[in-house]
Every structure is written in C-alpha cells, then in structure tokens.
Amino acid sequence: METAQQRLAQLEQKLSYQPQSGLPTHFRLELELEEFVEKYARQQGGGSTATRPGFTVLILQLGPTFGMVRKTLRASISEWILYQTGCRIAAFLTDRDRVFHTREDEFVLLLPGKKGSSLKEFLQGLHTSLAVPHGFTGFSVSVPVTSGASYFPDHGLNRSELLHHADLAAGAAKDQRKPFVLFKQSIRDTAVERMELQNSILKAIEAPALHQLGEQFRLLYQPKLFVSSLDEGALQISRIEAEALMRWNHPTKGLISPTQFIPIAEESGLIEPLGKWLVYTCAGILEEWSNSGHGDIGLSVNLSPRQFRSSSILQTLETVLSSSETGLNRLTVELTETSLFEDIDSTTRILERFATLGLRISVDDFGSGYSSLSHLHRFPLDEIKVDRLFVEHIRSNKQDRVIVSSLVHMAKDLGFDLIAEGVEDADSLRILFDMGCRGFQGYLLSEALSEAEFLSFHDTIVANDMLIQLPLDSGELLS
C-alpha cells in the first residue's frame, strides 16, 4: 500500500520536472538560485567587484513561431522542440552551470563565473545552436530565441532582484528585436515609465462617458489620395480620405507618441475602450462631415489583434450603425498583416460579418510579415496598404520594384485598392504610378493634419478641379 510519504515523493517530481524535457522546473530553480545566492555571497570579500566571484542568470525565450507550432501541429512536434532545445542547451553547459524549464517556452540557466567576454563567447555558441531547423519528415520548424541576463552581484543580490531584472532584459531584447540583452538600470527605468503610462491611461479612461477620453486623446488625419492620372507633374485626384491617426496629449508629459502608449494598451488591455472611443469618435466625425458637405470623404481606423479579436467590436460597430444615420459604408477599418494570418478561419467569418455591417476593410503595413498570398482570396478585403518598407527603396532597390510590382498586379486581380504608405519623393510616386498604382499617403502629398487643416486641404483640390502639383524638388505639396 502506498504510503503518504511516497505519494509526497511521487508529487515532488512531478513538480520538479517538466515532462516534455526532462529538465528541473520553476519549483528547483526557486530552491537552487536560493542557494547559489548564499554560497556567492558567503564567498564576497575584499577587493574589486570584477574580481569577486559570481554567476549570470541568464533568461532565454522562444520566439512566436513556437507558440504557432503548438496552436498548429500536432503534439509530439512541439514536445520534440522542447526536448531538443533542452538536449541543445545542455551541450553548452559544465558540470557547474544549471538549466531549469520554467515555463512551456521559457528555460533559466544558472551560469557561475560567466561574465563579459567568457559571457559572449558562450552566448554566441549557444544561440547558434538554437537557431538550427528542427528537422522532421517533410518539413523543418526553426525557433528563434531572444535571452536576457543578470549577473550577481552586480545587478541583484537576492533571488527575486536576479530574476526579475533577467526577465527585465529579456523583455527589452524582444522589444529590441536583439537576440541578447544584459540588465542595465536604464531598462528597469523604461518598464517603470511603461507602467506609469499605463496607469495614466487607466486614469484617462475612468471618466464617466467615453467622450471624455477626448479631454486627453485627440485624432489627426494623415490624406490618403487616390490619383486616376499624372501628366508632367500635375496630379488629377478621383477620391480623397483619410487616416485617423490618435495622439494622447498627457496632462503632465505631454505630447505621448504612439509607439510608446499603444504597445502598453494593447498588452494591458486597455487598447479596447481605447479603440471604442476612436470608433464612436470617427463615425462621429463622418457624421458631422456629411451635414457640412463634405460627405464624399472616408475615413479609415486602425484596429489592434487585439481589439480585433475582441468579442466587443462588433457590438461597438453593430452599435454604430444602428445611431448613426450615415451609415458605415464610408468607414475603412484597417488591420495589420499579422493580425489576419493568425487564425484564418476565425479571421474570416469576423471580416464577413464587418463587410455585412457595409465597413470597407484594409490590411495595414502589408509584406511586413509572413503572410500567405494564396489566402488573400478567402478575405472580403477592399484594399492593401504596401508596407512604407518596400516605398521606400523603390527607387534603387530593384527587388522591391518586383514586389510591389507583383503586389499591385495582385490586388488588380482581386479587386482590391493598392495605397503606397510612407510616399516622399517625387519620383517614387512616378515609379509607383507607373507600376499601376493609384492610392498613395506620405509627407510628398500631405503630413497628418488636424480636422480643420485636413477640410481646408480637402476645399483647395476640390476648388482646383481635383488637381495637385507634384514639387521638383521639395517633399511639400505645392499650393
């Protein structure tokens, strides 16, 4: 018969050890760190912090395309990962260094004396390793890897100090897009400010009404022009939009740019009453446009993965719609690439029921990712925007002139607008108009206007018969 103390036993190892990999887990890190913790600091004495002994903690992460695998394939090749990234990393290691699987894609590794260029030189064999295919019948799976470190007793001199601040660096190295990141403090400084952003969005959005959030977020309207000919420089328009673009003006730090405020939205979600203010805002702002004659305009909004995954959205616009008496037909909602391909049944019966509502829909930033062209069909789309990346090399890079080319010749066949994001020269918009395409944004037409400038710059085409000046030299539309 089984007895109590055996079942306790039974139930350590399975708390201390991950069954995919075999590695110890979470629970022997606690107790291990605890201990290296106590024997480095026992062995601190005199003389120069660089010649004291101590060890790294060192943080490494799988990349998304695990957590596609996962999501995608079957069992066994996600498990298999995680084996062979625990045997990978285990060649790297001596007889003193530890490696712990803490999370499904996270391992810890315990690394005394490593510090530096001994530090680097290891960490250069290690992602090598890791970045190789993982080969299986058929096909090969590769997983990038991002890590971030802390060393005792430099930047930590307990156990939670040393993990948070490598978990810190981790962040800031997926952030960086860098395959390594060592702990400095200007990077517990930026999760600092992260978070105090964070709270003063929470705080912005605690109004009563939504409306209110207008007090702090206000819109800008980057011109998105469509252009039906070019003759010697002059540009004849046959249709003018826009882009609501949001800005959050801080009661104390001022100006916040969007780089900054909408990743922490989006991670805390907070992005969702943020996004059904700039939705209610801009069917709004259609609204008043159509009463003051200008009803020709459409206006595009940006939805985040998140808030596109949303239960709420649809309500939110179903909502909308039924106030509105506009309707939603001249509203474009534009979502990023990534976004679309993430999970392609789910996607389109979502971008079905949007086109049922009559919102015309965009994809934002397109060629960016790794999208699937063969799918682009399935979609109801009514445009792609090519991504300013590919706009703009146009010029000298003879490989990007191929792939928009290609992209433009696409979206003809489909039926999609093609818009060229990020438009600033000239001769670029020729190359691009020259390709067959027709809908362009950019500093060369216009920068992001505040709603009076963007009327004003609406009447002065209108007023011209539709027609622009190209400039000769200058990145600034002639008047």
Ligand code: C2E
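Positions refer to the first chain, counted from 1. This structure is a prediction, so every number in the text was calculated from the model and none was measured. Each form is matched to the other, and the largest set of C-alpha atoms that superpose within 1.5 Å is called the rigid core. What changes on going to the form predicted together with the ligand:
Core-superposed comparison between the two forms: CA of residue 153 displaced by 2 Å or more. Core-superposed comparison between the two forms: CA of residue 318 displaced by less than 2 Å. Once both forms are fitted on their core, the CA shift for residue 239 between the two forms remains under 2 Å.
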Second form
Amino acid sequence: METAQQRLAQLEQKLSYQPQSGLPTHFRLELELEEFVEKYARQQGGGSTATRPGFTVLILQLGPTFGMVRKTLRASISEWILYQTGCRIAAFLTDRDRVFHTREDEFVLLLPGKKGSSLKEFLQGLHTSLAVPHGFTGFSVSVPVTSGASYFPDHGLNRSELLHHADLAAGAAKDQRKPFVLFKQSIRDTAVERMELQNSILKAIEAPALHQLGEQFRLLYQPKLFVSSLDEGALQISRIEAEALMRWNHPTKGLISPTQFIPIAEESGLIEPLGKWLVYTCAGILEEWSNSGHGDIGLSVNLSPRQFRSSSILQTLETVLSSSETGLNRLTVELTETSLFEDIDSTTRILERFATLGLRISVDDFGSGYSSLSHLHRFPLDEIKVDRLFVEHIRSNKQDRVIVSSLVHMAKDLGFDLIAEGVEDADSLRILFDMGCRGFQGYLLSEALSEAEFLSFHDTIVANDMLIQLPLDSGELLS
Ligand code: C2E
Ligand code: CA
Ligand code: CA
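Can you switch from the form predicted alone and show the form predicted together with the ligand instead?
First the chain shown before, then all remaining chains and molecules of the complex.
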C-alpha cells in the first residue's frame, strides 16, 4: 500500500520534471531561484556593486515556428525538438548554472557570475547552437529563439521582480526582433505606458452601447480629390471623396494618434468593437450626407490587418448593408498592401465577399511592402493609393518618378483609380498630373477636417463650379 507520503513524493516528482525534455519545471525554478536569491543576498556585503557576486536570469523563448510545428506535424517531432533544445542548452552550462523547462516553448536559465562580456560570449555560442536546424528524415526544421535577461541584484532583489523583468526583456526582444535584450528601466516604463493605454481603451469601450464610444473616439475627414484637368493652376475637380481618420480623445492624455493606439487595440482584441463603431458611424454619415443634399460623396475607412480578417467585421458590414437605404457602394475599405499579401487565398475569399456586398476596395500605402505587382490582378480591387514615401521626393528623385509613372500605367491597364497620398506642394501635384495621376490627397489640398469643416470644403468647391485655384496653402480654401 502506498503511503500518503509516497504519493506526495510522486506528485512532487511529476510536478518537478518536464516529461519531454526531462528538465526541471517552473515548480523547481521557483524553489531554486528563491535559494539563489537568499545565497547571493548573503554574499552582498561590502564592496562596489560591480565586484559583488550576482547572477543572471535568462528567459529563452522558441519562435512561432515551434507553435506551427506543434500544430501541423506529428507530436513526436515537437517532442524531439524540445529534447534536442534542452540538450543543446545543457552543453553550454557549467556545474553552477541551472536550466528549467518552464512552459512548452520557454526555458529559463540561472547563470551565476555571467554579466557583460561573459554573458555576451555565452549567448553568442548558445544562440548559434540553437539556430542549427533539427534534422528529420527528408526535411529539417529551424526554430529561431529570442531571449531576455535580468541580473541580480541590479534589476531585482527578489524572485518575482527578477522573473518579471527578464520576461519584459524577452517580450521586448520579440517586439524588436532582436535575438537578445537585457532588462533596463525604460522597457518597464514602456510596458507600463502600454498597459495604461490598454486599460483606458478597455474603460472607454466597456460601455455597453456602441454609440457611447463616440464620447472618446471620433472621426476626422480628409478630402480625396479627383482632378480631370489642370489648366494654368486651375484644378477641375471631377469627384470629391473623404477618408475617415480616427482620433482618440483620451480623458487625461488628450488627443492620441491612431498610429499609437491602433497597434495596441489590435494586440488586445479591442480593435473589434472599435471596428464595429467605425462601420456603423460611417454608414450613418453616408446616409446623413445623402439625405442633406450633399450628393454622392464617397467615404473610405481604414481596416487594420486583424480587423480585415475577423469574421465580425463581415457580419457588421452585412448588417449595415441590410439596414441601410443607400447601400455600401459609396463606402471604400482601405487595406494595406502588407495585410493583403499575408495569405493570398484567404485574402481573395474575403475581398470577393466585400465586393459582393458592393464595397469598393482600395490598397493603402502601396509600394511600402514588397509585394509583387503581378499578383494585384488576382484581387477585385478598385483603387490604389501610392505611399507617401514615393510622393515626398517626386520633384528631386528620378527613381521615385519612374516607379510612380509605371504604377500610373499599371493602374490604367487594370482599370483601378490611383491616388497619390501626401501631396504637400503644387509642383508635386503638377508632376503627378503630367504622369497621368488623377487622384490626390494631402496637406496641399486639405488636412483632415471635422465633419462640418469637410462639408463646407465640399460645398465651397461645388459652389465654385468644381474649380480650385493653385497654388493653394493648406486650409486656404476655407478661409
Ligand atoms: P493612412 O491610412 O495612410 O492615413 C493617412 C495619414 O497621413 C493620416 O494620418 C493623415 O493625416 C496623414 N496625411 C495626410 N496628408 C498628408 C500630407 O500631405 N503629409 C503628411 N506628412 N501626412 C499626411 P493619421 O490620421 O495620423 O493616420 C495614421 C494612420 O492610422 C493611417 O494611415 C491609418 O493607417 C491608421 N488609421 C487611421 N484611422 C484609422 C481607423 O479608423 N481604423 C484603422 N484600422 N486604422 C486607422
Ligand atoms: Ca488610409
Ligand atoms: Ca496611406
């Protein structure tokens, strides 16, 4: 008969070792790290910080390839990779060092005395060894790793601080795509700032009714103009549209730019309710403009990569379509070039659904990615927006002119509208017009405006027989 004590010992044994790698687990790490802290704290008597003995806590994470292998290949393959990784790490350790297998894709190392150049040398060897592909019959798999570290006593005096700081450093390594990052205070500050922003997004959208989002989030409208002729500085406008650009009016931080909050909202999943709010608001605006006699103004919205691929945005669009009188054919969705080419087959399917709903589809920031132009014809596109980077130096950079000119021809061949983004001066507009470009957006014509300002901008052009006089400073049309 097993005694209670034997069962307890068995349980402890089970909790202590990872079956795949045979290495001690998180359970052991907690105990041993505590012992390390006590031992090194006792040795921390006099002397300068630099000479006092300490140790490094290193967190090593397997890259996303490992997750893919685990999901798609036989279990024995990921188990072998884990076992091999454990062995490769162990080969670099001295008797005093310790290694733990804490999560399926994570190892933690305790390295006494390794700091500065000795740590760097150790990491170079370790990363090189871990980068060697794992061979199987007929194929091999490489699993890149990233790591982050904290040092006792400099970065923490207790177990949880040291682990937390090493974890933040490992996260920073992943974000910055670096093989290794050592903890420093600024990493913690950035993490705190991100968490604060995330919490306030949560608070802002916790409100059950979507319309309450409008208390903190609002839209500005930047004119997108189509020009049919340019004659001695007079632009004949053939079509006026607007791009909706989101602003977050934070209760204490003031206006926050979408380049700051969209990535955070994406990471936390909060982008979904924001996307819903955006689509409902824009559908409402389109209806309002059409009912108030402003004619058929087209409106563009931006969808981030995650929004674009979420099924909830499709549902929202379908709901809006079935309840809207005007339909969605005056709504354009702008998707960045990089998000389109991430997964061509699923992109094609989603875009075809968008097209059957009557939406127009635009490729944003075109030229900033590395996609092949020859793939564009596979998608049901209506518009291409040339990235601001190519427009910025169009006057002085011949190569940019060659690129934009070939894009103009390609768009013509494929029947897409082409918009030049970020047009800031009249010379650039002329050069672009002479190349055959007919769509323009940028500070030269107008910055992003409130709804009332945009409507007044629109009405002024209409009242002026659709003519605008160049040169024009930003906002001049309104004054
Ligand atoms: P984008 O789609 O490329 O939007 C154009 C950005 O360029 C806007 O910045 C606009 O104010 C700015 N811009 C316009 N004309 C000029 C110009 O002549 N010169 C210069 N230097 N800049 C110009 P904004 O509003 O800060 O938006 C930044 C990005 O945030 C947008 O880039 C878009 O990717 C994203 N974004 C904005 N609103 C939303 C939204 O509702 N949803 C999502 N998912 N993303 C959004
Ligand atoms: Ca855009
Ligand atoms: Ca853009």
